[in-house]
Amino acid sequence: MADSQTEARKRSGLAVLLIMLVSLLPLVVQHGYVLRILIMISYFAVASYGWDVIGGYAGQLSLGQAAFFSIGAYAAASAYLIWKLSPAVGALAGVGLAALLALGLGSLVLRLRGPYFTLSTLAAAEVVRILLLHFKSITGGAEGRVIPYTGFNLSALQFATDRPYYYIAVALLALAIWTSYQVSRSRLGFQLAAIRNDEDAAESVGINLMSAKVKAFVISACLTALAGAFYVIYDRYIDPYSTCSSEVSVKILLIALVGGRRSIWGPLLGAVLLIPLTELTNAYFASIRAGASMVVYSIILIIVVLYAPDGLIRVLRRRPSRGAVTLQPGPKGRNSHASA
């Protein structure tokens, strides 16, 4: 009990230093481009851990994630700029659209198992970003549309500084991993790992599988939109490729696998390590080679399948404790005990 009691105190007081580590942080970074770095490592932290929900904890491999990016953004920038209404608003409605889509085209694809359902999703990604190139007078085509800037006004989420930004986007960030804590703490989340075991037996055993993969993929929908809607909201700008293409799908679920699934802190690990690699890799090879970020994620993809299959959170947490004790054969095939 006690010792319960300690570590629940030590937890406390750790997430006490991570929210002032947090909040002071905008203070100390003065260079605008680092902040802008953090910004982005927290929307797309967002993103990833909406993809973790129907990728990790479900086990169905999603490439259609920018799908759901896209609305969010769309529903933001046309609020604002055809409905004169708050971007905020437009995200709330992008959440909503982005969870019909989730219900309606999973109750569709989700009958789908493996690779089917991985294609069916990257088709329906690449339905939604012809969609986005073909109704101009709503989206602006491949030109896109351009949120002006007009001086601080809360009302539009325009500020003068990034720092505004920052503790959207960390709050954004706060509300994922609380979602992703719930549901792996949840029913949902003890189905959802039933179901990705074996889909069979747990259907055997009374689990709805169509009930808790939708209700997983509409959770992953709305967590993804939301991101989406952040990033057109910061950058003020958006096109169909800059949310709709396949390499924002590739570039959420690696993340994800990077920094490890199914894992409180996973996308967010993932997320520290890949967006400044990709920032990197845009600003020194983007001459040389168009693309490069995505030569770059192909190397990752390949180096973490390898090496850290389960991601690099849980390579983090193997370190052999103390005294632990194996078990060896002994000579004549029983088990005898040595410390480690």
Second form
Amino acid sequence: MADSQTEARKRSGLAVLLIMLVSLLPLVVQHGYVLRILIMISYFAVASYGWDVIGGYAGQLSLGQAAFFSIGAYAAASAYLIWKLSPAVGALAGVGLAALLALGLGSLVLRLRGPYFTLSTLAAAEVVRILLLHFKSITGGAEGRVIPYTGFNLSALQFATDRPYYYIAVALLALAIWTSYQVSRSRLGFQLAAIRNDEDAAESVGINLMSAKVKAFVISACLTALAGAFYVIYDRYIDPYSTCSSEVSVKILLIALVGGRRSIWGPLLGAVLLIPLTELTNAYFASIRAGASMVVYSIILIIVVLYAPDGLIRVLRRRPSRGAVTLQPGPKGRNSHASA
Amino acid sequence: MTKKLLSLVLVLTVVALAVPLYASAAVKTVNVGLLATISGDLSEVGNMGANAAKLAVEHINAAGGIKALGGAKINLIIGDTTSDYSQSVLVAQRLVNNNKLSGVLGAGVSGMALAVAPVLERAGVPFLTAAVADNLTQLGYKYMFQFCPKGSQFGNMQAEFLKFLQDKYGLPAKKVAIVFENTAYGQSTAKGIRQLAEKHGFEVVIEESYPKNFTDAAPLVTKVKAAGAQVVFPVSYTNDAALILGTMKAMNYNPVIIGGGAGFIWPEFYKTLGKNAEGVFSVGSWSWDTKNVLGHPESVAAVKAWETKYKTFMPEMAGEMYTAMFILKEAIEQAKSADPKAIRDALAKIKITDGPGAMMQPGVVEFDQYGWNKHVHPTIIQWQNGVVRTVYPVEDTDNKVMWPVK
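Any chance you could show the form predicted together with its partner chain after that form predicted alone?
Complete assembly follows, chain above in first position.
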């Protein structure tokens, strides 16, 4: 008992320290480039925490997160450009829309297991992209949407420097980490763990598979849409090919994979490493030979996946995390028989 | 233990690589940034642009640098934007932050230009882009200059040229088809073609878009052939262009082809298609053999230097980046300063009518209040004996159309 109290005190002290460090960081970092990287780390981590709920905790490999990311982004942009609303309102609408999509789509495709589910999420993202290309009057079609910079405007979330964006991004990141933490220790989290290990066994002990999986999918969609909305507010340009592509889905997934799934710090660690890594390999190797940067990047990824298949967070930690014990994948044979 | 060591090494590597980025280079020269898609999907266009910009810098520096600044040399800093837009924004930010830039060239892909523009605008660095999207200069950016034709002008020129073929060569065509890749570039070009074709009394029998980098053009070509189109306007990058044209030949369908630039005018097109490319027309932002280029010894030298070095004619994107460097150089001369703000103001009121800076057709560069080169117009080329030759507008060239097209 005393042990857990000191532990808790130590943790809250650490948290306060972390918050102070994070909020003071932009005062030290005057370099706009570094600040931009920090912001990118934050919003990609948010999207990745979103993926982790369905892909990590629930063990359902989604390759369609770009759909939710785009819905968040397009909602924020359209609310501002067409209906003259604050993009913050649009962001909330986008989160709502993404939740609805996840509910509808999830009710259908979460009945599928393993690769069948993965393929249908991939297809869903393609469908969303085609819709974005089709409804030109709302989305701008292939030409995309530009949010012109009109000077400081609080309701439009336009700021002259990157610092306010940094704080917004960090706040969103905190929300994402909190969500991950809540999921991991909630009833839902335990249900998901059971499902992940063996769907049939989970069902036999009375877990409502669909209800739990759909809930996870909705939470996942909300976080990812939030990241998308922030992305357009910050970068001010979207088009269907750059925001709703499988590249975006894979990037989101890789961050969690490299950092560590089902972990409160995994996606953040993944983003902290991968986002600067993409950029640094580009800065250093791009001039050597076209594509060299991507080769180096890929080699590093391969090494990580080979030596730390459960994510770097588990390698860096001395003891395996609480979740790690139940990490072993369930008996695959039985699962595939059941779904066949 | 090994795993831990490895992860530690990885983390340390990232940190170690990051540190020197802070160290800024000594500012003795005039720094010019270039944003190009060196790797990824669009590497072909990016590399042509980067090579041309390097060539231009070589020529400028060899000729004594920037005279108004006591012969200061230009230092070209190339950023590989890859073909990923969010990455390109970061690369732009890196160039701006780590160097004292007097200007930035490039981002010939419209989406990319739209993505990086806010960064350059906020940093106050003049940005010369070769992207063609219509809406680029309608966004109120003060530092962005679009020195090349706009997408909708392409269609205009194609329709005009079709009329010319009809009047001068008796082309009987009435039925036209428009085929375009479903991207910003494809859409805005197609829009222009449709309006103008109808205005000139042609019947657009079919208008089909296709996804970029598709793998089977047969359904598309079948539709176009079935619609009875005598003239086809395709808007594509190289892979798709070659695929569509190859499929047409395979189906023994030989309409007059007036391509929408990009893939239809780059050397790679001929390498892929060989003889099948002969006679194909295309619109383009720039071509190497018009009067305004061949009429000036320095521009001729540029075209020749490219030919010797890269064993092809100087392609569109190369010519554009070469001339962009000279436009910027001219602005620096007139501003008598390396200060980006002063250079921006010089660009806003510049008028170039001579030399490599005026290589864009028709040979005058002057920006309107929105930052668009108001004189510029595209040209029509035809593949003749493995080389693109300008054939239209007639005031730009004395070259003859190869007619009839086989």
